[in-house]
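Only one chain is included here, represented as structure tokens and corresponding to the form predicted alone.
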Amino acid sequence: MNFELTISPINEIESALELIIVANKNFKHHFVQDKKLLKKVGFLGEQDETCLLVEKDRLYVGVDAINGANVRTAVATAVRGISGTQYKSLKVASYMNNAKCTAVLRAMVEGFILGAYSFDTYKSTKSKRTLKEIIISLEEYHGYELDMEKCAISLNNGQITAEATNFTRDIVNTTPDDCYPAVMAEIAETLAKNNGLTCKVLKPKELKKEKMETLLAVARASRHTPRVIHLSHKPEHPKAIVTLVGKGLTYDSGGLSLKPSDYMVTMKSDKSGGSAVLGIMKAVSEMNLPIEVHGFIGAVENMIGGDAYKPDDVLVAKNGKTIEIRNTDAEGRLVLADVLCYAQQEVQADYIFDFATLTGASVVGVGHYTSSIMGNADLPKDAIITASKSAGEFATKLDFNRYLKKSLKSEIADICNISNTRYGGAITAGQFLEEFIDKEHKEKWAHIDIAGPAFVEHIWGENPHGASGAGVRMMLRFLEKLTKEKK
């Protein structure tokens, strides 16, 4: 999909289509050109409401108030509207809600592409997505002039971090026939070369040489031997250094404690921490931002087998710590925890931030939608939370506390990787990672349970069924606002 921007008022512009959004029902302002149709036809403009005239070749959507986040979602949901069309180029105007801000003209370029989406690799008929060219002229809803530069870096870094996302989407929807550690590897060794990062990757005997025993023990019944990946973004004078981890589970039936078959469907998508974290390396590579980053991933594969691991199994992390295993279905902690130390043994970040799809308790917890924002401080948590809101994604803090945590107490060694309580089990997941963040990361580091946003089974906003790619828009927001308050 190309993109054009011009200075051309939108009536001068040729396109096979023209999008109008009806913004708070407002349909006295000049944009839009057919209200008897409009009302002859039942559009009343509520937000994501679409009404496509053939016969004049406009297409309408509808948003409650000009934000990015209404924009966003009301152009993604446009665009799958047409995608049986023969439309081949576009034109819209500019909404902004601020002169001087051109953040909505990115959730627009992020809408288009986000909603273009579909993954047919298995498909034998594939999708046919004629729409090929966007022109978005700076005539704009209110009247503000706007920055034709500022447009064009906003317009740039929104399609990256779509396309990012999209890139994300894709190897989470990948079976896990096709997407196994070493194909995890094989992504991210391709991406570091043709995006000028470094890439680093241990195999079993370098995994057993760091005695990330917690991890090899997860992968042990798997005939798909397991990696630890490291990518980096490097930089000269960094403005910050920030460390990210991703779960990298490629498959997952739960181990021993095999999960119900209901639930052992979709768990390809128990790769989306790791798959978010290879799609962030993609977008701050091609953004070049000033900003040091690693990218850890621990890619496994979870199975049964005569030398599966087991319940009543103490295991031996990375830093020394013992854990008593309860049950083997919580195995991504435990991949995680071996990650982490390893991240902070190679990496003092400013700031160390892991995403897992974690626990279904976070979903229980807080939907579909939402990520669970944990830690020690308030300051990454906060960060995060406020980057999600700018990038058009949902977040929420859930607190620890010192009763849940005695909840992980084992009798046999020093910590259980389950709680003895079917209560809070998001959080106490996250409380045991905290087990395995070092002193000098404690106050830097927050985890992000994406259990709930990364896959789901049915469209909603400018995510398709399937995956979402949570988490790539809200922590390049982060990275983004840390350009620009780190010195």
Ligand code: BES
The other form holds:
Amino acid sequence: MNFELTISPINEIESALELIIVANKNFKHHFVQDKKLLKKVGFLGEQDETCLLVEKDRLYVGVDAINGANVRTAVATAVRGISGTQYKSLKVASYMNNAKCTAVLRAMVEGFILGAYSFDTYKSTKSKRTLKEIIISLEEYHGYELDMEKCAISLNNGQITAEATNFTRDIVNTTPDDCYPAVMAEIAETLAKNNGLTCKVLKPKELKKEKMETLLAVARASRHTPRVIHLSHKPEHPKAIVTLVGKGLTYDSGGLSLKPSDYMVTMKSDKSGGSAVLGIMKAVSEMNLPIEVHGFIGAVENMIGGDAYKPDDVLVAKNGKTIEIRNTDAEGRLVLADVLCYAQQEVQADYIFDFATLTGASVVGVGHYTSSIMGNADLPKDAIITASKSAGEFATKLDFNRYLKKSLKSEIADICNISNTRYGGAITAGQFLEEFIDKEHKEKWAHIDIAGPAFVEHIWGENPHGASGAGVRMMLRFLEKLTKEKK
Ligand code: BES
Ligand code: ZN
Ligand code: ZN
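Okay, that was the form predicted alone. Show me the form predicted in complex with the named molecule next.
After this comes the whole thing, all chains and molecules, with the earlier chain placed first.
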């Protein structure tokens, strides 16, 4: 998909189709030329409602009000609505509501790319990507002092962000036997080669040397051996150092605490955290952000077998803490424990974030569309929530507390891998991870449980059926904002 910015008025642009956004149900705006026709077909201009007037070559879509989130979703829905048609080019006005702020323009670009996404790797007939050319007119700005350069940057960053999100979606949607730990490592290596990142991959021998025994225990019953991946983006004068850690369970059968069949389907998505880290690293390098970013991924498959790790085992994590295993399905936290320790050993960061499809409890608590943000200090958590708002992702804080922490106590080891209560499972998982964060990093760390939004089996807004790429857009906004802060 190609984008072109022009100052030409919309009427002077040649294109196969025109997209018109109807805001606030205002049919009086001069862009809305087909008022009568729209009324005839019952188009009300509600948020995400679309109407294609084929004979006019005009596509209408409604938004409640002009803002980034609404426009992103509406544009994505509109683009999805014309898949299968033969329109090759489309023109649209910028709809920017502020001469200085290019947020709506960026959201629009993201909407086009995110909405046009489809995953057809396993379909015999591939969907045709007919729509190739998007021309955005900055006409609304006549009379304003228009900063074309700023618009071009927004367009570029929007493209990079959305393409990185689609990159993550593709990895997550890939089946567990096509995307196992060694494949995730290959994806990382290829990305590093193409984008000028450094990449280090640890195989079982090195993992043993690094004493990542809990990660190795989870991996043991799988025919696919585990990998720990370390990607880094190192600009010359970085404004900050950020570490990202991703849960990359290429399949989570539950292990010996086997998941019931209905719960096992979709568990190829348990690599969403790691896949998000890959997408973020791709975008960070393409934007060439002046931030040093390290991405660590624990790529493991959790299976059953004669050599599987068991409930009743006691494992020793990399930092020496002993863990009583009471449920092998709480494997993500075991993998993350070791990778978090390793990441802190390797890099002294200003911020540490982990992304994980960690608990069903997060989905129960906040629903399918929202990520749960946890940690010890308000700063990184609040910054993530602010960033997710401008990125068009939903995120909410879940507070830790000392009473829930007690539920992780073990009679025989330092800690248990599950809590002794049925309630507060997202928080207790987060508080388990806290045990593996060094003292000096306690306030720098936030845990992002993406179990809800990472993989949803229906279309929602700009997201397709399946993988959404959750975490990618929110983290990129956070990092971009960080570049604007004084150190
Ligand atoms: N990968 C799952 C969590 C999950 C559930 C992600 C649903 C996405 C959708 C995780 O490894 C898991 O199985 N967690 C258990 C923990 C429990 C045994 C304490 C869970 O949430 O049930
Ligand atoms: Zn599990
Ligand atoms: Zn899992």
